[in-house]
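In the form predicted alone, a lone chain appears below as structure tokens.
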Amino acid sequence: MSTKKDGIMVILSSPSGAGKTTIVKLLSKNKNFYISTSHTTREPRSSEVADKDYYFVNHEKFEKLIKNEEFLEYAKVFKHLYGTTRTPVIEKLEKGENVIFDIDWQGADQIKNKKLNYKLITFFILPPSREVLFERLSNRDMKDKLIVEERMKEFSRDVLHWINYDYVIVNDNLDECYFKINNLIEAEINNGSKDYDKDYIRKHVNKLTS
């Protein structure tokens, strides 16, 4: 049973390259949110730190965690497995700490479907345009043109899941995007008024997918 002293869960999802990981780190730093660290079977990028950004494990270890039902959610994304273990998350929430998740739409669906007794707020982050997304992906740790093309194809499928989130935010400017998310979280917690235009988002999605 959830109580007012329990922490809340905030999920940020986005197509690859839309900037959710940077925003997650800002929320953790400025609002003292605990970032749920995922397990993954992929190799670390040059900028990533093991056991901080991700727990990097092999397929055998990951499959063992699945078998032992230790995951709150897990999914296959770009041929690699990602998952959030349940115990650290529940422990933080029961101590009154807020937990933020940097996960894709598959994981978000799984957590929502579990109907845990903790307040859950979900955000989907979108790029301002396909051109900006392509530029961001090309400048990332992805020099392989084929990888960027694969991400762009996946984007066309991922963006369709925006409708399943509480809020969708366009990351045109990082500070403004963070500010909007922060204000919506505060409004949700305090039952305040919410500055959110769903019609604008619907039109933006249509532009991205047309």
Given for the second form:
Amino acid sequence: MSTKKDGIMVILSSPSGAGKTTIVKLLSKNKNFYISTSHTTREPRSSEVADKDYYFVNHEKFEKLIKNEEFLEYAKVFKHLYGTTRTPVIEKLEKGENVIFDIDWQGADQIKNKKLNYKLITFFILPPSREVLFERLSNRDMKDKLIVEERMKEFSRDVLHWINYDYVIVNDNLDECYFKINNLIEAEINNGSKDYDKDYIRKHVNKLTS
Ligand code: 5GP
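Next, give the form predicted together with guanosine-5'-monophosphate, keeping in mind that what was shown is the form predicted alone.
Below is the whole assembly, all chains and molecules, this chain first.
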């Protein structure tokens, strides 16, 4: 049963390179959100810490978690499996803690369709332009041109899912983007007025996809 004291769930999704990870960390630091740690079958990157950034597991272990119905959601993203286990999330929500998820549109759809008794707010973060996205992806740890091209193609497909989110935010400035998300979360919690222009977003998506 949901009560007023339950925590809320916030999902942040974005095509790769739109700047979501930094925003998730800011929300966790400034607003005390618990970051849901996912399981994945992909290899850790050099900067990543096991059991903090991800639980890195092999296929066998991941399949076992699926079989035991431990996932709240899971999906295949860029050839690897990613999933959120149910128990830690529900435990936090029941204690009144807010939980933030950095997951893709497939996971967001699954959680949305579960219609859990906790408030859910979903955000989709977009880059200001295809050129900026290309630059961001090229400057990352992806020296491989093929990977950048693959992610640009993936972007064109991912962006079409913007329509299923509560809010779409354009990240041309990290502080402003965080500020907007923060204000919308506050407005959602307190039933306040929301500064959000869906028409502008529709035009921006058209620009990104044309
Ligand atoms: P990366 O490998 O770059 O950390 O993440 C690749 C993509 O997988 C990102 O879009 C990220 O949001 C998504 N992702 C990470 N964890 C999960 C998860 O548990 N479930 C789903 N559905 N997607 C995830």
